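First, one chain by itself in structure tokens, the form predicted alone.
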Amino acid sequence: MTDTSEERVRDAGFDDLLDALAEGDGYYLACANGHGSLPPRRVCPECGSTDLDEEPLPETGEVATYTQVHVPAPSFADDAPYVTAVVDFGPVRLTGQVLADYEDVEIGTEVAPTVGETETNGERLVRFELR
């Protein structure tokens, strides 16, 4: 007999930034620099710098571009239409699902980041909600 159940590998890098926003400690990983890089990273994508520190995401964000996905990957088949956008956290920039109508999200709109699971299969992935 097969067994078909499959378990989630956890993505180090990933999961700690998730783990993080879903406790209200959301990091980025800058260098002296003043480059901002979401995590996981060994070295600054800007200047190659291998000094890092984690630094505290600002609280809020503003969408800097946003989309309704009618046609969506398998993996989020159940979800749509779902609203999802790229928001400016000053130094870094983060995507993942807003928790609101199309019709109530602009660029500029002020949103939160948080943590959710997709209907479709239960991963965790970035949510935004409006302020």
Second form
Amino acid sequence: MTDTSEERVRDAGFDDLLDALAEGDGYYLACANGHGSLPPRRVCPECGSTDLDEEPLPETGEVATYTQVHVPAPSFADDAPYVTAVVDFGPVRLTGQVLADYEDVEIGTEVAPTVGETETNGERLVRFELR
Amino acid sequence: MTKVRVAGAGMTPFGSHPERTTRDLFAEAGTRALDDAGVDRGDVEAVHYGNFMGALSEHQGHQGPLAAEALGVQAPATRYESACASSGVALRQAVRDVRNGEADVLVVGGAERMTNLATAESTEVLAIAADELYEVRAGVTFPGAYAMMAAAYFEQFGGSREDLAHVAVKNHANAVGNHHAQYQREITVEEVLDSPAVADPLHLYDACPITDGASAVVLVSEDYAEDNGLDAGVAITGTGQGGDRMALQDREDAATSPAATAAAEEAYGDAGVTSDDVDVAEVHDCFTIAEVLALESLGFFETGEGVTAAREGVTTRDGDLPVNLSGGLKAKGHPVGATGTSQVAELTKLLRGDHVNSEHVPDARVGVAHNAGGTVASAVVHVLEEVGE
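Switching from the form predicted alone: structure of the form predicted together with its partner chain?
Next comes the full complex, and the chain you just saw is listed first.
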């Protein structure tokens, strides 16, 4: 891999999760009291527990809410319009781009997480595929 | 506990002034506020200043001292940043300082320069109020986040784009005579519905504009007001602040704003009033759905029942509870860091009786200001009351 000044420095925790999602091995963090959260995380935001373990992310989740973005930031200029959703996996929710037409998505739609790259500049992002 | 009075209020015209720096905007608003108050610059003990994006939009950090200098005030100054709630948070700290007896005269305000950026650039900069890792990198824009709140609201409680359109129509109608407002013109429900989609279900006319501007108020202790014979007939009697998880995905429910509910409960308790006592409100309508969530958080409507308030005329200027008589963020404009104190400046004038829309609330005694940051991970509520002579 060539090292260019354009390349983004890794964000510990977050990029590790994306690596795992890309391999189909997504996970979340669970505290001793059963609260879910996402990395990077040292403390459970719900109860303050510092006893956090990685647990497998369920293979599918349900769209909790969604939109179709028509007016994007410059970093998504070539991607628009695109559908973005918050997806509920039970212990945690995850936000990403849905690979589907807006008309084919509704609240409750079942999707599976993956990782893709934006069309605009090839940045990695969380994506969801319809199930 | 020392009581807090609003001695003066000032604003710049809100609108498109891309060539004007925040220091210049704030100097105008602050000078207007000091003149309105009849307070000498030399008596000001500190400046509390709200600004959100100046480091990116005009490459200027450390704006607090610059704001005080521009105003000709020799006093310590601090910039507060809480996204769109920046000057609301600044105001809360100032109120507490006066109450604690630590200061008798403070200038509080905010400024924002936004239209010097292209629309795409300002969209990118505004998005920094969201979670960079989990929202922005997934393509969530600020309108996109509120669109997801609207979609969740419609799913849970019902409501329609047409209901939301009435919020925009109402606020535009209120702004017609307000010479501070960016859009001093009426719009129709059809225009809102037919405007281009920004992030479904929100369209262009559901959104506040990009705005340059500044606002300021002068806070004084009751003793200072009396000793100096000031005409300061409005008091800040309640302050409250609430917080929530930053990203929408980390909240139980995208269709409510519990941080604002917490802020409102604290502010009402502080002032010794209830939502029933409120005569007039300025709420944070950065998008039409945001006004609905605000009305419910402030206790004016049960959860899920605020969406038809504008359509049914409850919150219009001739309704039981006029909301956003200034025009709101939607029509008056939303220079992010200036919005919190502009709401209080407008309410002060509405209660004093010298606002262009005071005629619609001639008997108003209690006003509420609701200022939200991000997708309401920050919320600040203040209660203002007219003080009898």
